[in-house]
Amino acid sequence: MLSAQERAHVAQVWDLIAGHEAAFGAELLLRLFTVYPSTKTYFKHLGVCPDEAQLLTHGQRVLEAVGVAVQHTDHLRAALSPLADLHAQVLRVDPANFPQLIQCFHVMLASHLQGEFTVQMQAAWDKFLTEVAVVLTEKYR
């Protein structure tokens, strides 16, 4: 899936933004409801203040995830197959809201790293977040 250098650009991103899971993912969420106004029909129940509680909450569930598939990047499938089968088959989460995920997070990533967040680790983390998305819809079929 990923180079070896491809692991050492989301290796090194992942360092720069662990430990702010909870900022950092419900920034996440907000851009994507943002964004993507539609998508906020899965998370009626969260608000859209940047400090509000459950959204802080879920913003670092959504990080953590990420965090590890990081620490799993060799075995995607067995480490986020709850996680998949939690989307597929309990929320049953449009799959064509990943790639607009992914769109928020490469946003969030850029505003906040800037220029730490080079070309080649962007394409990284592309590609890794994608292979996370098609790990995740996979329960679908």
Contents of the next structure:
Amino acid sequence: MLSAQERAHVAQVWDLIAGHEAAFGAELLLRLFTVYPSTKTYFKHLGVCPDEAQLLTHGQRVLEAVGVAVQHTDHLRAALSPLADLHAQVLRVDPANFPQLIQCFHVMLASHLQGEFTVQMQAAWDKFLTEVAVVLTEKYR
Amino acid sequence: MVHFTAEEKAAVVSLWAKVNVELVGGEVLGRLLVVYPWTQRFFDNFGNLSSESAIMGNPKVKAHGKKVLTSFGNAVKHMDDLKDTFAELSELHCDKMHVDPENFKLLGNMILIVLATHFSKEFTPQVQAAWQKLTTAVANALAHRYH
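Could you switch over to the form predicted in complex with its partner chain, since the one displayed so far is the form predicted alone?
Below: every chain and molecule of the assembly, starting with the one above.
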């Protein structure tokens, strides 16, 4: 559960990403695949070395879903239910991978925002993304 | 033994040369204590950790952060020999400080995030990967002597 202040920080971070979901999403995936190569096993359809177009397309999809979560921090389960079903029935990404994606998200935000990526923003964003990951893997069993 | 390529070593060493160990160390430990408040359990004698500003401004946090990151500098110098380099520290963290090795991973991740705030675009995915490999290896070396 996010406090009002945490929700404000999450919204603040999202303001910077909104409108640039594809670019941020592509960078996020590139960092994920470079730093944690085993995560590529979930993206066989993108090939061994995904090209920029593929990263942009899929990255946009991922970040748009994050955007949905941002708009519904009060009712994540309802808002993300179809995605939770997809992850449970089709994608079945091992839950251990979500912290790796979250780490890459923080590094990406940190490199873009530098000093503006304050510790409160990091704490709120970490809590928020961790909640999203819990919701997405909750129906696994 | 973890093998670092020449490129990975270069990425680590060149960035490290530009790191202000005192400043970055304090930020890393401070962020750890704020973002993962349960890590405060190891620092009961650090005084005021009651708020984000108290933590980030706490002189004991800054001093200890500097100490931790200075030790990390040793890792950069001995990337081919981490288990031996950290053998004594590993025993210390197990026997005297009773630190769950999970915390080494959390700290390692925090180092990367703070480095990214300082080095911005220079902290490319490849540089991030090299640093991730190092922090993971250091975490493993620090856990190696646990019993």
